[in-house]
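Next up: just one chain, as structure tokens, the form predicted alone.
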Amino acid sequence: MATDDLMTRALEALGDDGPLSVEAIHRLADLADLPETMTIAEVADLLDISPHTLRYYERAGLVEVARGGNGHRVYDAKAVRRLVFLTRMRLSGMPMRDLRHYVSLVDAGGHTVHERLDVLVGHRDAVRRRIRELTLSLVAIEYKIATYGGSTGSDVQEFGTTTGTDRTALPDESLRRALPAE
């Protein structure tokens, strides 16, 4: 599954107005009443990824998971609480180069600690970047919409002052100069 389709289900989890926070991730994927073992459909369908996605998460040395008698996958706690945190840093737009270099540190031990949080750090500012990018092309898109007269919504950050209507009034010259005239 694509990290776009993850994030809709992350996002649909929390609601409109449900709290960003640690907490609201641990209960996107509460792992409390697993049971001791799974297949690969059962974690499939519990992480909303494909079976395809484990597949290759296997093979990319992402994760271990034990074969039962038949030869067939079976995940354990652990194996599940790995690919919980991949599909959360893949959700995140960790490349799997990054990804891959982190599990090799954790597999690594207990000496990697600082190394794993220099990539974590790393990842995060790269996050918070997006984040600001991201903040930037919706005032655009606002923006436009203002000037075409739509309505930008009440989570929008104000231009400047409202016309009186449900809508943001266009912004001031100076950032009518900066944002593209199309």
Contents of the next structure:
There are 2 protein chains.
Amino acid sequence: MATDDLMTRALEALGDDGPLSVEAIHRLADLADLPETMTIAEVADLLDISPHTLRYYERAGLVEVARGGNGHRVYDAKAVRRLVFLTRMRLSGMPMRDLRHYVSLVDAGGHTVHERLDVLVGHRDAVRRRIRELTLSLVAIEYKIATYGGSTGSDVQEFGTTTGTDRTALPDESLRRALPAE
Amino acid sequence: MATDDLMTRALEALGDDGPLSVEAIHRLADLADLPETMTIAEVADLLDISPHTLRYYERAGLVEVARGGNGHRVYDAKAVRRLVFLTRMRLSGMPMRDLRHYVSLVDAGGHTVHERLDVLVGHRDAVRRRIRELTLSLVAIEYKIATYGGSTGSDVQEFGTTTGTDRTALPDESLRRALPAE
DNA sequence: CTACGCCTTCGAGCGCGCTCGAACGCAAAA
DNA sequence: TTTTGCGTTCGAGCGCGCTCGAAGGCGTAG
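Complement to the form predicted alone: the form predicted together with the DNA:
So here's everything in the complex, that chain up top.
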């Protein structure tokens, strides 16, 4: 069935270039050897977010950051590791609200481990659903691109024209039905 | 390499239940036989969005909808098909701004086909990047769940305990390095 | 000494995508 | 006739996640 083919190719096509910038990957590759302490600018650079956002996260109660003698923030390795985790969760769509909840569990002590796992599992499932949702949309978009003729409303006649030519192994009827005009 | 294994399993795990509700899939399965016209409530039900949102899309210039004798909106098949497309693009993360642009191209006539394709291809690439981004996060989250011991900052010692037991074929070092505390 | 650069706190503002509510119209049911 | 239900227009409000800017401190370079 052609839908599976397209789905497979859609998934394969993801092997191109990552969505994370190459620098960001490099910077995150070796979390093992983090410096003892970092400035806000260094952390911002590491995480690819602005100092403003870092201060915002701190204000939101997601992380505690010490101050140096000059009043400047001093991020130790523990704070940085937590921020790496937090930004990863944010990037995958976890709301600030849930993140605050999770952090409060962590700070509450070891007896909250079970509930923390519930949060993680819930988010994992949400990410899975979102990926699936996006993959379905991707298939639809790729189909539309593959069959695009420039329809401006009266679209039906164009879908029959490529039978025989078969320029890109077009998907099946179920897709055609799911992909309307424009 | 174990990372690939986890990645593969992460992708396979997506085969569970779709993110779209079963009803929504059923309702969208047969776009071929749409009724001649639909009310706002019917379209809202079909697309799983609120009538408020439908009016908002119309106000935003994304679609024109006729009025019946009583002043009520009358959605014809063409409008419904466009709205199906629009909601699919929205669901996959295309901003309203881009959607407005695309619609303006469609309404401008056939000479904009090339530019329309550019928009679609651009969005396709964005969706691909987002899927990849989410997949990476998913792998990280699954790793964290699999190895969770309840670390509260001093996390390092826990990552060595499972060597030998090998309860779930844990991934490799590169992942460990990418997944910090909490 | 001045200027620069990087940092601080705090409160306000912004862009997005809805979401809501008030005030009203029309038609069928009780 | 009154009520119920579904619709209309329009403008305002909301939740989210930043993002910005003002006003100032501190330390080094020129």
